[in-house]
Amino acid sequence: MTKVATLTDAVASIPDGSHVSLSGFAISRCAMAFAHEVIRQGIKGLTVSQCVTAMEADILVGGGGVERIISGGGSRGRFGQHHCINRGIEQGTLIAEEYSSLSMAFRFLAGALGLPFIPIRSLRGSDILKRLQEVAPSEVAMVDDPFTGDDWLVLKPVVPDVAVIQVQVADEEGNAWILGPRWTNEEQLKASKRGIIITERLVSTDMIRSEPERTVIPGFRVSHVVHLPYAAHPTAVYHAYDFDADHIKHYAQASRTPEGTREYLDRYVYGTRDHEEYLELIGGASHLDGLAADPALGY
């Protein structure tokens, strides 16, 4: 049975208050036509939950729609800090559960298992700790070991309610393929209730039969298939499209203040009426064919 949707169908889904799990990582393979689309139709209220924080949570932060985040950090690496996520938490708007990209990998880990909790050694003894005691003393607590005895430190698993992945090749079912690093987007597909496809391409389900080795995501988890190319520009997909450098030192030097977030959000976002429209007004196919990826190197 196809699940193919577009973009605006596959967000109209996701209610205010929902707990959203995004595949990103700095900028890699970001949600971000997901993201725009969700600042466009006004959805509040949203729990985010990332291993670590990439650039569409930052503008969804940006955007309005994201009352608390967990995660482990994150940046955008050589392109400076989030500064609509640090902004959020300096002023109180935003309530961030902050734990170490480990310790959330073993959070998304225990979700898809199906665990009750998952014990963990390394925020003993840690600032971590002491802060999430104080912010989500809920999610952690401390068990006896019932082998040895030993007092051991367990985390609550994360069980979003959707887990939105941008892969590069996908089937009409949901069947999906993440090439190069994965970081816990299995996972976290996995430990969420359903999943939403973002594919940069669209192929047959004979194709995904004839290497299924490859099959990262299982179509039965999915609710919604995305066919949508250049879904993540400025960010980049490995094997498709580089990174956009000079985009994201815009928006990085856009989203330093509020009133710059604004201004970019009324340019790029609600000035433009889908994907398409983006992706023409920042330059089109003749800007878009120079950041392909080389074959060879994938980037």
Contents of the next structure:
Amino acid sequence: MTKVATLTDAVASIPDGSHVSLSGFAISRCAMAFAHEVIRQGIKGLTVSQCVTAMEADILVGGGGVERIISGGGSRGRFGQHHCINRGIEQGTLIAEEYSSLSMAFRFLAGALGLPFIPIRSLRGSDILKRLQEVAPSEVAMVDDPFTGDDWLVLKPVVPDVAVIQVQVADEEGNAWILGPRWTNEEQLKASKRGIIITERLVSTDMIRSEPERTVIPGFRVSHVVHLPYAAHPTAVYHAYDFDADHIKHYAQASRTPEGTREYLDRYVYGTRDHEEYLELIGGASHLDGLAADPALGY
Amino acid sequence: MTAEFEYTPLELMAAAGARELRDGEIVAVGLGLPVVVSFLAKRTHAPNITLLFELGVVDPEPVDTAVGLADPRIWYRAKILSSFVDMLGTVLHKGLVDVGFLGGLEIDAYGNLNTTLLGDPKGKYRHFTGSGGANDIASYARRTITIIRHEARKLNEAVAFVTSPGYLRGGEEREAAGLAGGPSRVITDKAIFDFDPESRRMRLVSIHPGITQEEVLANMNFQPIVPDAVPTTEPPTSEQVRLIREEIDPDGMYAG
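Cool, the form predicted alone is there; where's the form predicted in complex with its partner chain?
What follows is the entire complex, opening with the chain shown before.
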């Protein structure tokens, strides 16, 4: 069954107040075109979850539609901090449930396995745990190991309403391949009630069947497949295109202030009707050709 | 200083870090100087160490400098590209990581690290990166090495927010919290520290060539344990400096 949809329709399937889990990691495989469309459609009250915070989460926060972020923390590496997320936390306009990378990975894994909770060695003795006990007391607990009697910190699973996963290759059913490290994308997708796949290449199911061991996203968990080249711009998609350093720096500078963020959104998000117009605005095909990945290097 | 060649403080720190790694160990690395440290050890005395990056990257051989772990440049020629559950789960959580590298906004007298916020956690503060894999690595790598700039604002009696636990407030507190392992070394651009086995307070191990003990202590907001005789840190060899400049970090982005 084909689930191929426009980005507009896929985004319109997400009601206000949903919990959306996002595929990006810092500056790689971020669902940027998706985030732009969420902002254009004015979807509000979202909870966003992600193992390591990334650019699509930051711009969604900047767009004002995010109420709560559940993550292991993160930055853009040498491109600096996520200013919109940090500003939201500092000003109290964004509720942050902050974990560590592995505690998020385990929470998604528990969600994917349908477990009631998952024990973990992380967080103990830290102020991360103390703060979680204040902002999310229902998500963490101590239990006794029934076999040894040892005490263990346990975390609740994360079960997002929808995972939005940017991939390189998918078929029209949503069976998808992720090239390169998958961070927690597989667990996020499998923990979620459904998935939206945004793919650089749409291939036949015959091609998926020819190398099925590469399939990490099961089509039967996917509700929409959006075929949209360069949907992660300005972030990198391994073996497709490199990150756009100049544009990331431009965003990094703009997002330092609420006014700069607003100007950025006015120009690149509200000022464009769709992803095609956005790509034209940032320089079109000639600019994007310059970002194409070298097949030998993958970037 | 009698060396007939020049080296930078970062090159000295990289060499000091590399000496801490033993052949055959599994090392959890973040970006920055730990990359230089690990590749330096791997190209000299420890060719069989395994390097892993939290997102699912094992033993890459990058040829271009990366801007972060999410940059495919650091994944080049990896032996494995997988996931957090695979790296931090089946290796680190299972107790197989020998050494983890950490850094941060500030570290305290007992090796607790803060990468989350500066200011008053209950009032006005500036929020930064948070944990990433740092808390996980600090919680159960067999030992951790922190590399941090030697500035008083970064070396405090207590940190504003314990993102990654060291020995908490010292003594047996770390074990009581259910944590194994712990900080083994802190390497700054002025000195190297370890931790007193009983009090778990930071202790001066060696001072870098050309630096005085007064300079070390004047740029800290707490008093570490200072033994009667503190040796000078062994400088890098000319071969180590050559490897860093010509092969490991030719752009000088990590150790420049």
